[in-house]
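Take a look at this one chain, the form predicted alone, written out in structure tokens.
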Amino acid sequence: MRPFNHTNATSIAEIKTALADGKTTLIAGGTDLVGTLKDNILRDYPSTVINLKTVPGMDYIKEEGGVLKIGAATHLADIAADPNIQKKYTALAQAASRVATPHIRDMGTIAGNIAQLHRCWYFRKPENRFDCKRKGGNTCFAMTGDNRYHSIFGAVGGCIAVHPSDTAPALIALNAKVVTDRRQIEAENFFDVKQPGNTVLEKDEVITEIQIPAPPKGAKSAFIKFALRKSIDFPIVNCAVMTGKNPRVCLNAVAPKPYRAIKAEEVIKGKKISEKIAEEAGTAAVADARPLNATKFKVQIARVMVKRAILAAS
């Protein structure tokens, strides 16, 4: 690991000032960043790492005015264990409980989980051995290389790496907002893989809170994940669903950003959920899939994940 300065921030204003130079990065749980720095995978290395956890009042779970509010530095383990989230915002509790291992959930934060970098062995190769599209290079090495876990819905910006977050599809299914120091962003619109950091955040913009409206009366939610191992593994495919009058279905690990399966939503809207309807929704969810030869198996997994998540939420 290269040397860098480390600062414990005391306010959001201090963080914004530090980030403005473009050579500073934030750390909260550090479960993604530390590995990134150790492996030296990026073109640019930060001169300063500023600690978000020392800013007062960034770790909380509360419900106000029918809105669940979660501080950006709230640990995933606390979200998974919260009785209110388990009952009313079930998909989020289930998603948080499936992230990696208990130790990583104790360290990792909700903001860090949605803002993490993509998983691709070319992108993540130590010492930046593959200066790929994701880093601003000219080639997506996965396109003609080993792409067995990559996108089934094509490339974005020439890159077929997939977004690995477990909590992101749950937040999108639950119609959440990402709150920063300057604006509110619909969770669905938070991800922009054509931008540095894969989000719409400006270089000096800081996530402060996640807000989730109370689910409509009668709505239920669920999250389901397929991975090769039950612990410390990223999803091959995951899916979150909220049923009800206006259902929402979101897949992840199938595209460069979380994939809202609108065609699946149309299948189940206004209908009593049955195994047949859920199966039809699963088929609709992957109707626009364009897999490569090595990723064709993921289409069937995504279809089944949507079906099972819908049934679990009904």
Given for the second form:
Amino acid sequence: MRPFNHTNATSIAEIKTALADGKTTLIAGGTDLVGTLKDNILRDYPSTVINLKTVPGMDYIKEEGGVLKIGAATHLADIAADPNIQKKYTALAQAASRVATPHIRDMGTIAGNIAQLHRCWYFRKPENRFDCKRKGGNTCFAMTGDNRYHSIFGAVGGCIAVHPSDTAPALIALNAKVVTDRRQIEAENFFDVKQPGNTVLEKDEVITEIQIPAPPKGAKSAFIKFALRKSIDFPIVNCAVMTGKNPRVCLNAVAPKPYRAIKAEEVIKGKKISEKIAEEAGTAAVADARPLNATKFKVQIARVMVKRAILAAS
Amino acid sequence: MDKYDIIGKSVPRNHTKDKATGAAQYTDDIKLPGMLHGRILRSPYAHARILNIDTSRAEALAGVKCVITGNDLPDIKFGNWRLFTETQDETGLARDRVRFIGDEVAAVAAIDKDIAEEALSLIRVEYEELPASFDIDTSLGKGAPIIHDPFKNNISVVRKVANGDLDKAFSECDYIREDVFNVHAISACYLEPCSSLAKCDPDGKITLWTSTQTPYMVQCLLASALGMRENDIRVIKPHVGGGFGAKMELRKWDVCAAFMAKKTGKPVKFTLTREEELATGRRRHPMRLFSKVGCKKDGTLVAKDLKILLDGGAYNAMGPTATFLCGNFGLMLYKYKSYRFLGQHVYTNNPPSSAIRGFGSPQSYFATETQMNLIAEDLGIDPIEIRRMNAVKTGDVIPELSTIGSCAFSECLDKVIEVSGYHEKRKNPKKGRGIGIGCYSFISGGVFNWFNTQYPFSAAEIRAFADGTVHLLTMASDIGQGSDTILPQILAEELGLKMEDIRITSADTATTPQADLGSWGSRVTLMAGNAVIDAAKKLKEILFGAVTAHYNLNVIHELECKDGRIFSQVRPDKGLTFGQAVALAQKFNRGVPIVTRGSYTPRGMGMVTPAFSFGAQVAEVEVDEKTGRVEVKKMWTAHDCGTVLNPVSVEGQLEGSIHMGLGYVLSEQFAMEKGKTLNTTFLDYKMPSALDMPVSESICIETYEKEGPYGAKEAGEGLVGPTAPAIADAVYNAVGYRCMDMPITPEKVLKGKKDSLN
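I've shown you the form predicted alone. Could you give me the structure of the form predicted together with the partner chain?
The next block holds the full complex; its first chain is the one shown before.
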């Protein structure tokens, strides 16, 4: 790891000022950031890392006016263990509980989990050995290389790496909002493909809170994950679903951004969920898939994940 | 009632507390005053000529104390097969060519790691890229790049076995089956990355602490690589966090550390990163296995023709032994009238392959056992029955190679079938569930002296003290497998002492007796165990003499050591404590300390091993038919490891074997792109986690192996062999996908199952 300065912030304003120089990076749990710094995967190295955890009042779970509010620095383990979230916002608790390992869930935060960089073994190779499109280079090495875990819904900006978050599809399915120091962003619109970066956040913008409206009466939610290992494994495909009057279905690890499967939602909307309907929804979810040779198997897995998540939420 | 006092008991490992509290010192934990930190510059090319190396900028960097390249080191090649010098193909650093991505090109020693790392980036190497080969087909094809000049066809080692008249045997067969299997590379995944620390005394003598399985071999080869005398080099093995075969050679950082310590006069330490280990570390050989087997209608095996091509990577490493042993594994389980083997070790520009737990057997048994299941299915014979009717037995002779001294293979089959409910589960299949079988036989150390040691294969020294304690010295290396516990346990039984009465010093070439070939091939318990017994017997003669003299016993009295006493068997009251007997014997010698030495070298034991172990394993899996995901629900194992010396240790070995076999068949795989390894973290290289481990149940079928200490033989290493074929067979039983090409992935299951969606 190269040397950098570390500052403990005491307020969001202080962080905003620090980030404005473009050479400072925000740290909360650090479970993604420290890895990227140790491996030196990016073109630019921060001169300063500023700590969000020392800002008071960023770690909370509360319900106010029918809205669940989660502080940006709330640990994934606390979200997974919260009885109210388990009951009412089930998909989120399930997703948080499937992230990495107990140790990482104790450190990692909800904001960090959605703002983490994507997973691609070219992009993540230490010492920036593959200076790829997502870093401002000219080539997507995965496009012609080993892309077995990459996008089945094509490229964005020439990149086929996938977004690996487990909680992101749950938040989108639950119709969450990401609150920053300056605005509220629908979770669905929060993700972007930048160089490098995975979100629409401005360089000096800070996530402060996640808000989730109470699911409508009768709506249930569920999250399901497909990975090779039961622990410490990023998803090959994951899926979160909220049923009810306005059902929402979101896949992740299948595209550069979380993929809201609108066609699957249309299939189940207003219908009583059955095995058959869930199966149809699964097929509809991947109707627009354009897999590469090596990712064809992911289409089948995505179809099954959607079906099973719908059934789990019925 | 028990025959033994301590043999057969689950004596806790004597390093447990150290390791649990973090007190145990591994090489990287050792810090010496003034110590420099070394880093290695590696080749970015799979195959290239080195035209020029400019180290001047690195040398000018403040804090850098030493920079070396291949030309600074003596031009001496090394490799473990000293008996066949043409197989020795490595030098301390690349001299004029690099042969894989990660090949060691230059080394830097600096006052801290960051400076050393920065210095690497200042070294300018001019390469001329050469055509490279990343698979055996390319290496064996026309116009292939020649990877090592003396081997124009890229085949570095050939091993042949031929018994009986093969053509005649095949002509007698009612049924012949030919299959091709492909198996892939995996990492040893030891938790301690390689580390090496060298110190040079003012008189030029070197001490090297290194994470190794074979301190004696490192000592000899390092001496030769530096043009020094063996005794001027002392190799110490501190605690080692696993090796699995991948730490049994002199490695380049050993040479660099020693050379740079000598050059700078300061201690120099190299510790590899996990990325280096996964990208460039030793791997299990990928192989292509062509197997033709013929049998009678009733399933009696008659002939086998096995050809194996090993992807050796850029250097031989332990490939010659793997090539040699594959020929043996091909016929160790079942009887054939005629058997032919051709093994060819092929150079490619991949990272070097070497020994990884099983030494060629996991690959070999994947083919043998899968093919047995295929034959059984074709002939409509029960897969267990076909094994039973062809199984080797005690006293069977493996032509020109060995005689099987003890064997409970058939009993293992019977037992594992019974406890797993194999037949009921096959008869009444549940949807998505499957049950399968795999078997193995393994060696208890090798007898073929390719290292050309001039010493016994194992040795022990016992120093006895008047306070009733003894000090056991042995070069045997505990790398986590437990020899520092088992050897004292054997000695305690021999001398009638308690574990706490025994101090052990092991694996230090300057203080422990010459020599020991190291921890590999499951040789330590048998060979070092026998050496300990040999030394103990000599000690007992001395002490028995003292007691006999003290009580003026009739010389025909047999004496015994038990419960800390030495006494006449017929007159137990005539006896002394162990310490009194030692004191007396020492007085007889006018104070000369009581020291005895023992050794073991297998002689007249054929060409393979002094003892064979056997076992059978059943796997039950659940296959998600819609996603292709395989989950192993339970493993049952019945194995014959002779006498079980320490049940909990054997159980630990077995669990470890299942873990490694599980990763091998289901999740571990290198993503390679033109010689470059893409998955160099444990996130992307998918070693199974604890949660992925199935429940397992095991039964030890005890036999008595007369060549082994207290009747013991190999336990644990061979068991990595049956896991992959058993799981693969269970997957076939569940969904109809027969794996011929490891590993099993969701993608392959989806494509290959009976009602494939594609």
